[in-house]
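One chain comes next, on its own, written as structure tokens: the form predicted alone.
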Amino acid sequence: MAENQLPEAFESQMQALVGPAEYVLFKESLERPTQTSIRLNWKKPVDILFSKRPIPWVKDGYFLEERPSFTGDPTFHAGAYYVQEASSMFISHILESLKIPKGVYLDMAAAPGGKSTLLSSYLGEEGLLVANEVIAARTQILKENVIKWGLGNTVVTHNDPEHFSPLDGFFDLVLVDAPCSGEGMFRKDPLARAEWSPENVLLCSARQKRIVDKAGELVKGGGYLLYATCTFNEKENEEILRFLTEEFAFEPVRIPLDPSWGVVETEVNTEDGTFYGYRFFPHKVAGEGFFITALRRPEGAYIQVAPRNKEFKHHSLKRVGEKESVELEQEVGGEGTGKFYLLQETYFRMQGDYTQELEKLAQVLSVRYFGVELGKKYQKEWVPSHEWALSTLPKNGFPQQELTKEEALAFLRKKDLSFTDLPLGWVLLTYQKLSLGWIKNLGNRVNNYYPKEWRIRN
């Protein structure tokens, strides 16, 4: 089959789904260029100079008139925005329109991090997000994107769905962005067409049932489950929704829509009522293919509360005492609610309202990152981490140096830099007032501490 040719079985499937006449429009849409879109980080405001227009279902999302070189934009590396497909930002509309309570959220298949950073922004300082990735190789990019986003309310984990068994009834919201056959990516990624087959659809459906069979148990009473795919077929969408309602007690959730958006609402009739799904077709919306459904756990369902332990015992993580935590919070410049942990000699800060949840998670899951890594401290001098630089926490006591775009790109390439009248010691470099990272002025030379593995290579 030619790379751009659609599989015959897929064409038959789509004609049955949308009808022969509408299928002509759908097929034509797959040959049109994709639209690049971004979502702004409201905690890192900056003037975005790209020509853009708003995405109607998310307040911080924009379509770009053309795709720029993000690699050459220092504000991208500073975490001022995330390049995310527009249809998937519909999650923001679900959160805002339903006013879903903030608390402990789980993104079960989180890499590379678009939906996790969206959930992180919604939670702000009023919640805790667990961003989990099953595939080890993808965990690092997830961690990097969480660090760049910088809000410090996220725990990055690397676990199989089965590992979450001790956390039944623990989460206020669980998002399953399920691995799927990728039909919604046929326009964006023509190679996805060659990899598609009816057999792969069935394989994906079986995998999705295994994932949601665990995810359904993790939602606490009154909490929400969001299930999403980037595919069109009913086996991976409506049938999974039906499977969920047969396995668990859930209540239907209907999302308000503006007809002008072009989002198609679908219904699944069950013994417990009519449940709703929302499908994005590329001939109807200015985005790629996407499906999402929301379900609510009944109030009477099980709720697990993290215990308050006087002592926290962990093989590598140590809780910092109350007195030292207060002193550290004053040094860092936080607002008095931070709690601190030591991983070997490195300090981490976590929002104080969710430390007992963090400690429960650390005892159950493989934690790869959490909160904000601050760095090491020798007597009264900090050796600050790059993670602290990119966080939205204050950097009290450190001088700052604003860079031109050329200087910022040189720093991001880990080139040698020279300045006049630069204070000795650690200096925070900024671009458009956004933190980029650290240098250390030794007097006779300046050391560039941008992470080697993050540097721009072109």
Contents of the next structure:
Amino acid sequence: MAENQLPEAFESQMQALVGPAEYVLFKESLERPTQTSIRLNWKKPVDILFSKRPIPWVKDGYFLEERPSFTGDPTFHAGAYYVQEASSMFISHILESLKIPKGVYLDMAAAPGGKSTLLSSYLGEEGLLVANEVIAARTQILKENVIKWGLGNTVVTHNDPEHFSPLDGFFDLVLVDAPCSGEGMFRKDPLARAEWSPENVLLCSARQKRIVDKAGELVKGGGYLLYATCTFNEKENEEILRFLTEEFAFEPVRIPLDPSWGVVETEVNTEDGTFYGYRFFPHKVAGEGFFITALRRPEGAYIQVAPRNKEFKHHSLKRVGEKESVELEQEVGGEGTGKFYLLQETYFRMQGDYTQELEKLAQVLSVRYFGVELGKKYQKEWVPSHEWALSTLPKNGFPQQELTKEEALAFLRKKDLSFTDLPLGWVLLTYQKLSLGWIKNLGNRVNNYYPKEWRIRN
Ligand code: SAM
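Now show the form predicted together with S-adenosylmethionine (SAM), given that the preceding structure was the form predicted alone.
Entire complex below, previous chain first.
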């Protein structure tokens, strides 16, 4: 089969789903170019110079008139926005329109992190997000994107869904953005067409059942489960929704829609009533193929509260004592809510009231990042981490140097830089007032501390 040809079995399946007349429109839409879209990080406000127009279902989302070179834009590297497909930003509409309570959220299949950054923005300082990824290499990309987003409210973990068993009833919201057969990506990624087969759809469906069978258990009484795919077929969508209602006593959730968006509501009748799914077809919506459903666990279902332990025993992570914590919070310039931890000699800060949840997570899961990594201290002098630079925490006590675009790109390429009148020691470099990273002025030379593995290579 040629790379751009549609598999025959897929064509029949889609014709059955939308009807032969509409199928023609669907097929035509696959030949049209995809629209690039971005979601802004409201904690890192900046003037976005690209020509853009709002995505109607998300307040921080924009379609771009053309795809610019994001690599050549320093604000992209500073985490001012995330390049994300418009349909998947519908999650923002679900959270906002249903006013879903903030708390402890889990993004079960999180890499590269598009939906995690969305959830992190929604939670702000009033919640904690666990962004989990089972594949090691993808966990690294997820971690980078969480660090760039910089809100300090996220724990990155690298675990199989099975490892979450001790956390039943722990989460206020669980998102399963499931690995799927990717029919909604046929336009964006021609390889997705070549890899599609009816057998693979069945394999995906079976895998999705295994994942949601665990995920459903993790939602606390009164909490929400969001299940999403980027595929159209019923085996990976309606069938999983039905499976969830058979395995758990979920309640249906209906999401308000504006008809002009073109989102198609689908009904699934079960013994527990009618449940709703939402499909995004590229011939109806300005976005790629997507499916999402929301369910609510009844009040009264199991709730697990993390214990408030006096002591915290962990093989590598240690709490910082009260007195030192107060001093650190003053040094950092936080708002007095920071709690500090040491991982070997590196300091981390967690915001707010979620430390007992973090400690519970650290006992159970393989935690790869949390809060904000601040850095090390030698004789009261900070050796600040890049993570601190990219976070939205203050960087009190460090001089700052604003860069031109050319200088910023040179820094991001890890080139040598020279300045006149630069103070000695650590200096935070900024572009449009957004932090990019650290340099250290030694007097006779300036060291560029941009992480080697993050540098712009071309
Ligand atoms: N949520 C991500 C985002 O918005 O950027 C995209 C997630 S992608 C659709 C699905 C993810 O599921 C992939 O990162 C993949 O590695 C992960 N995955 C694959 N097999 C899995 C499994 N058996 N259990 C959980 N996650 C799995």
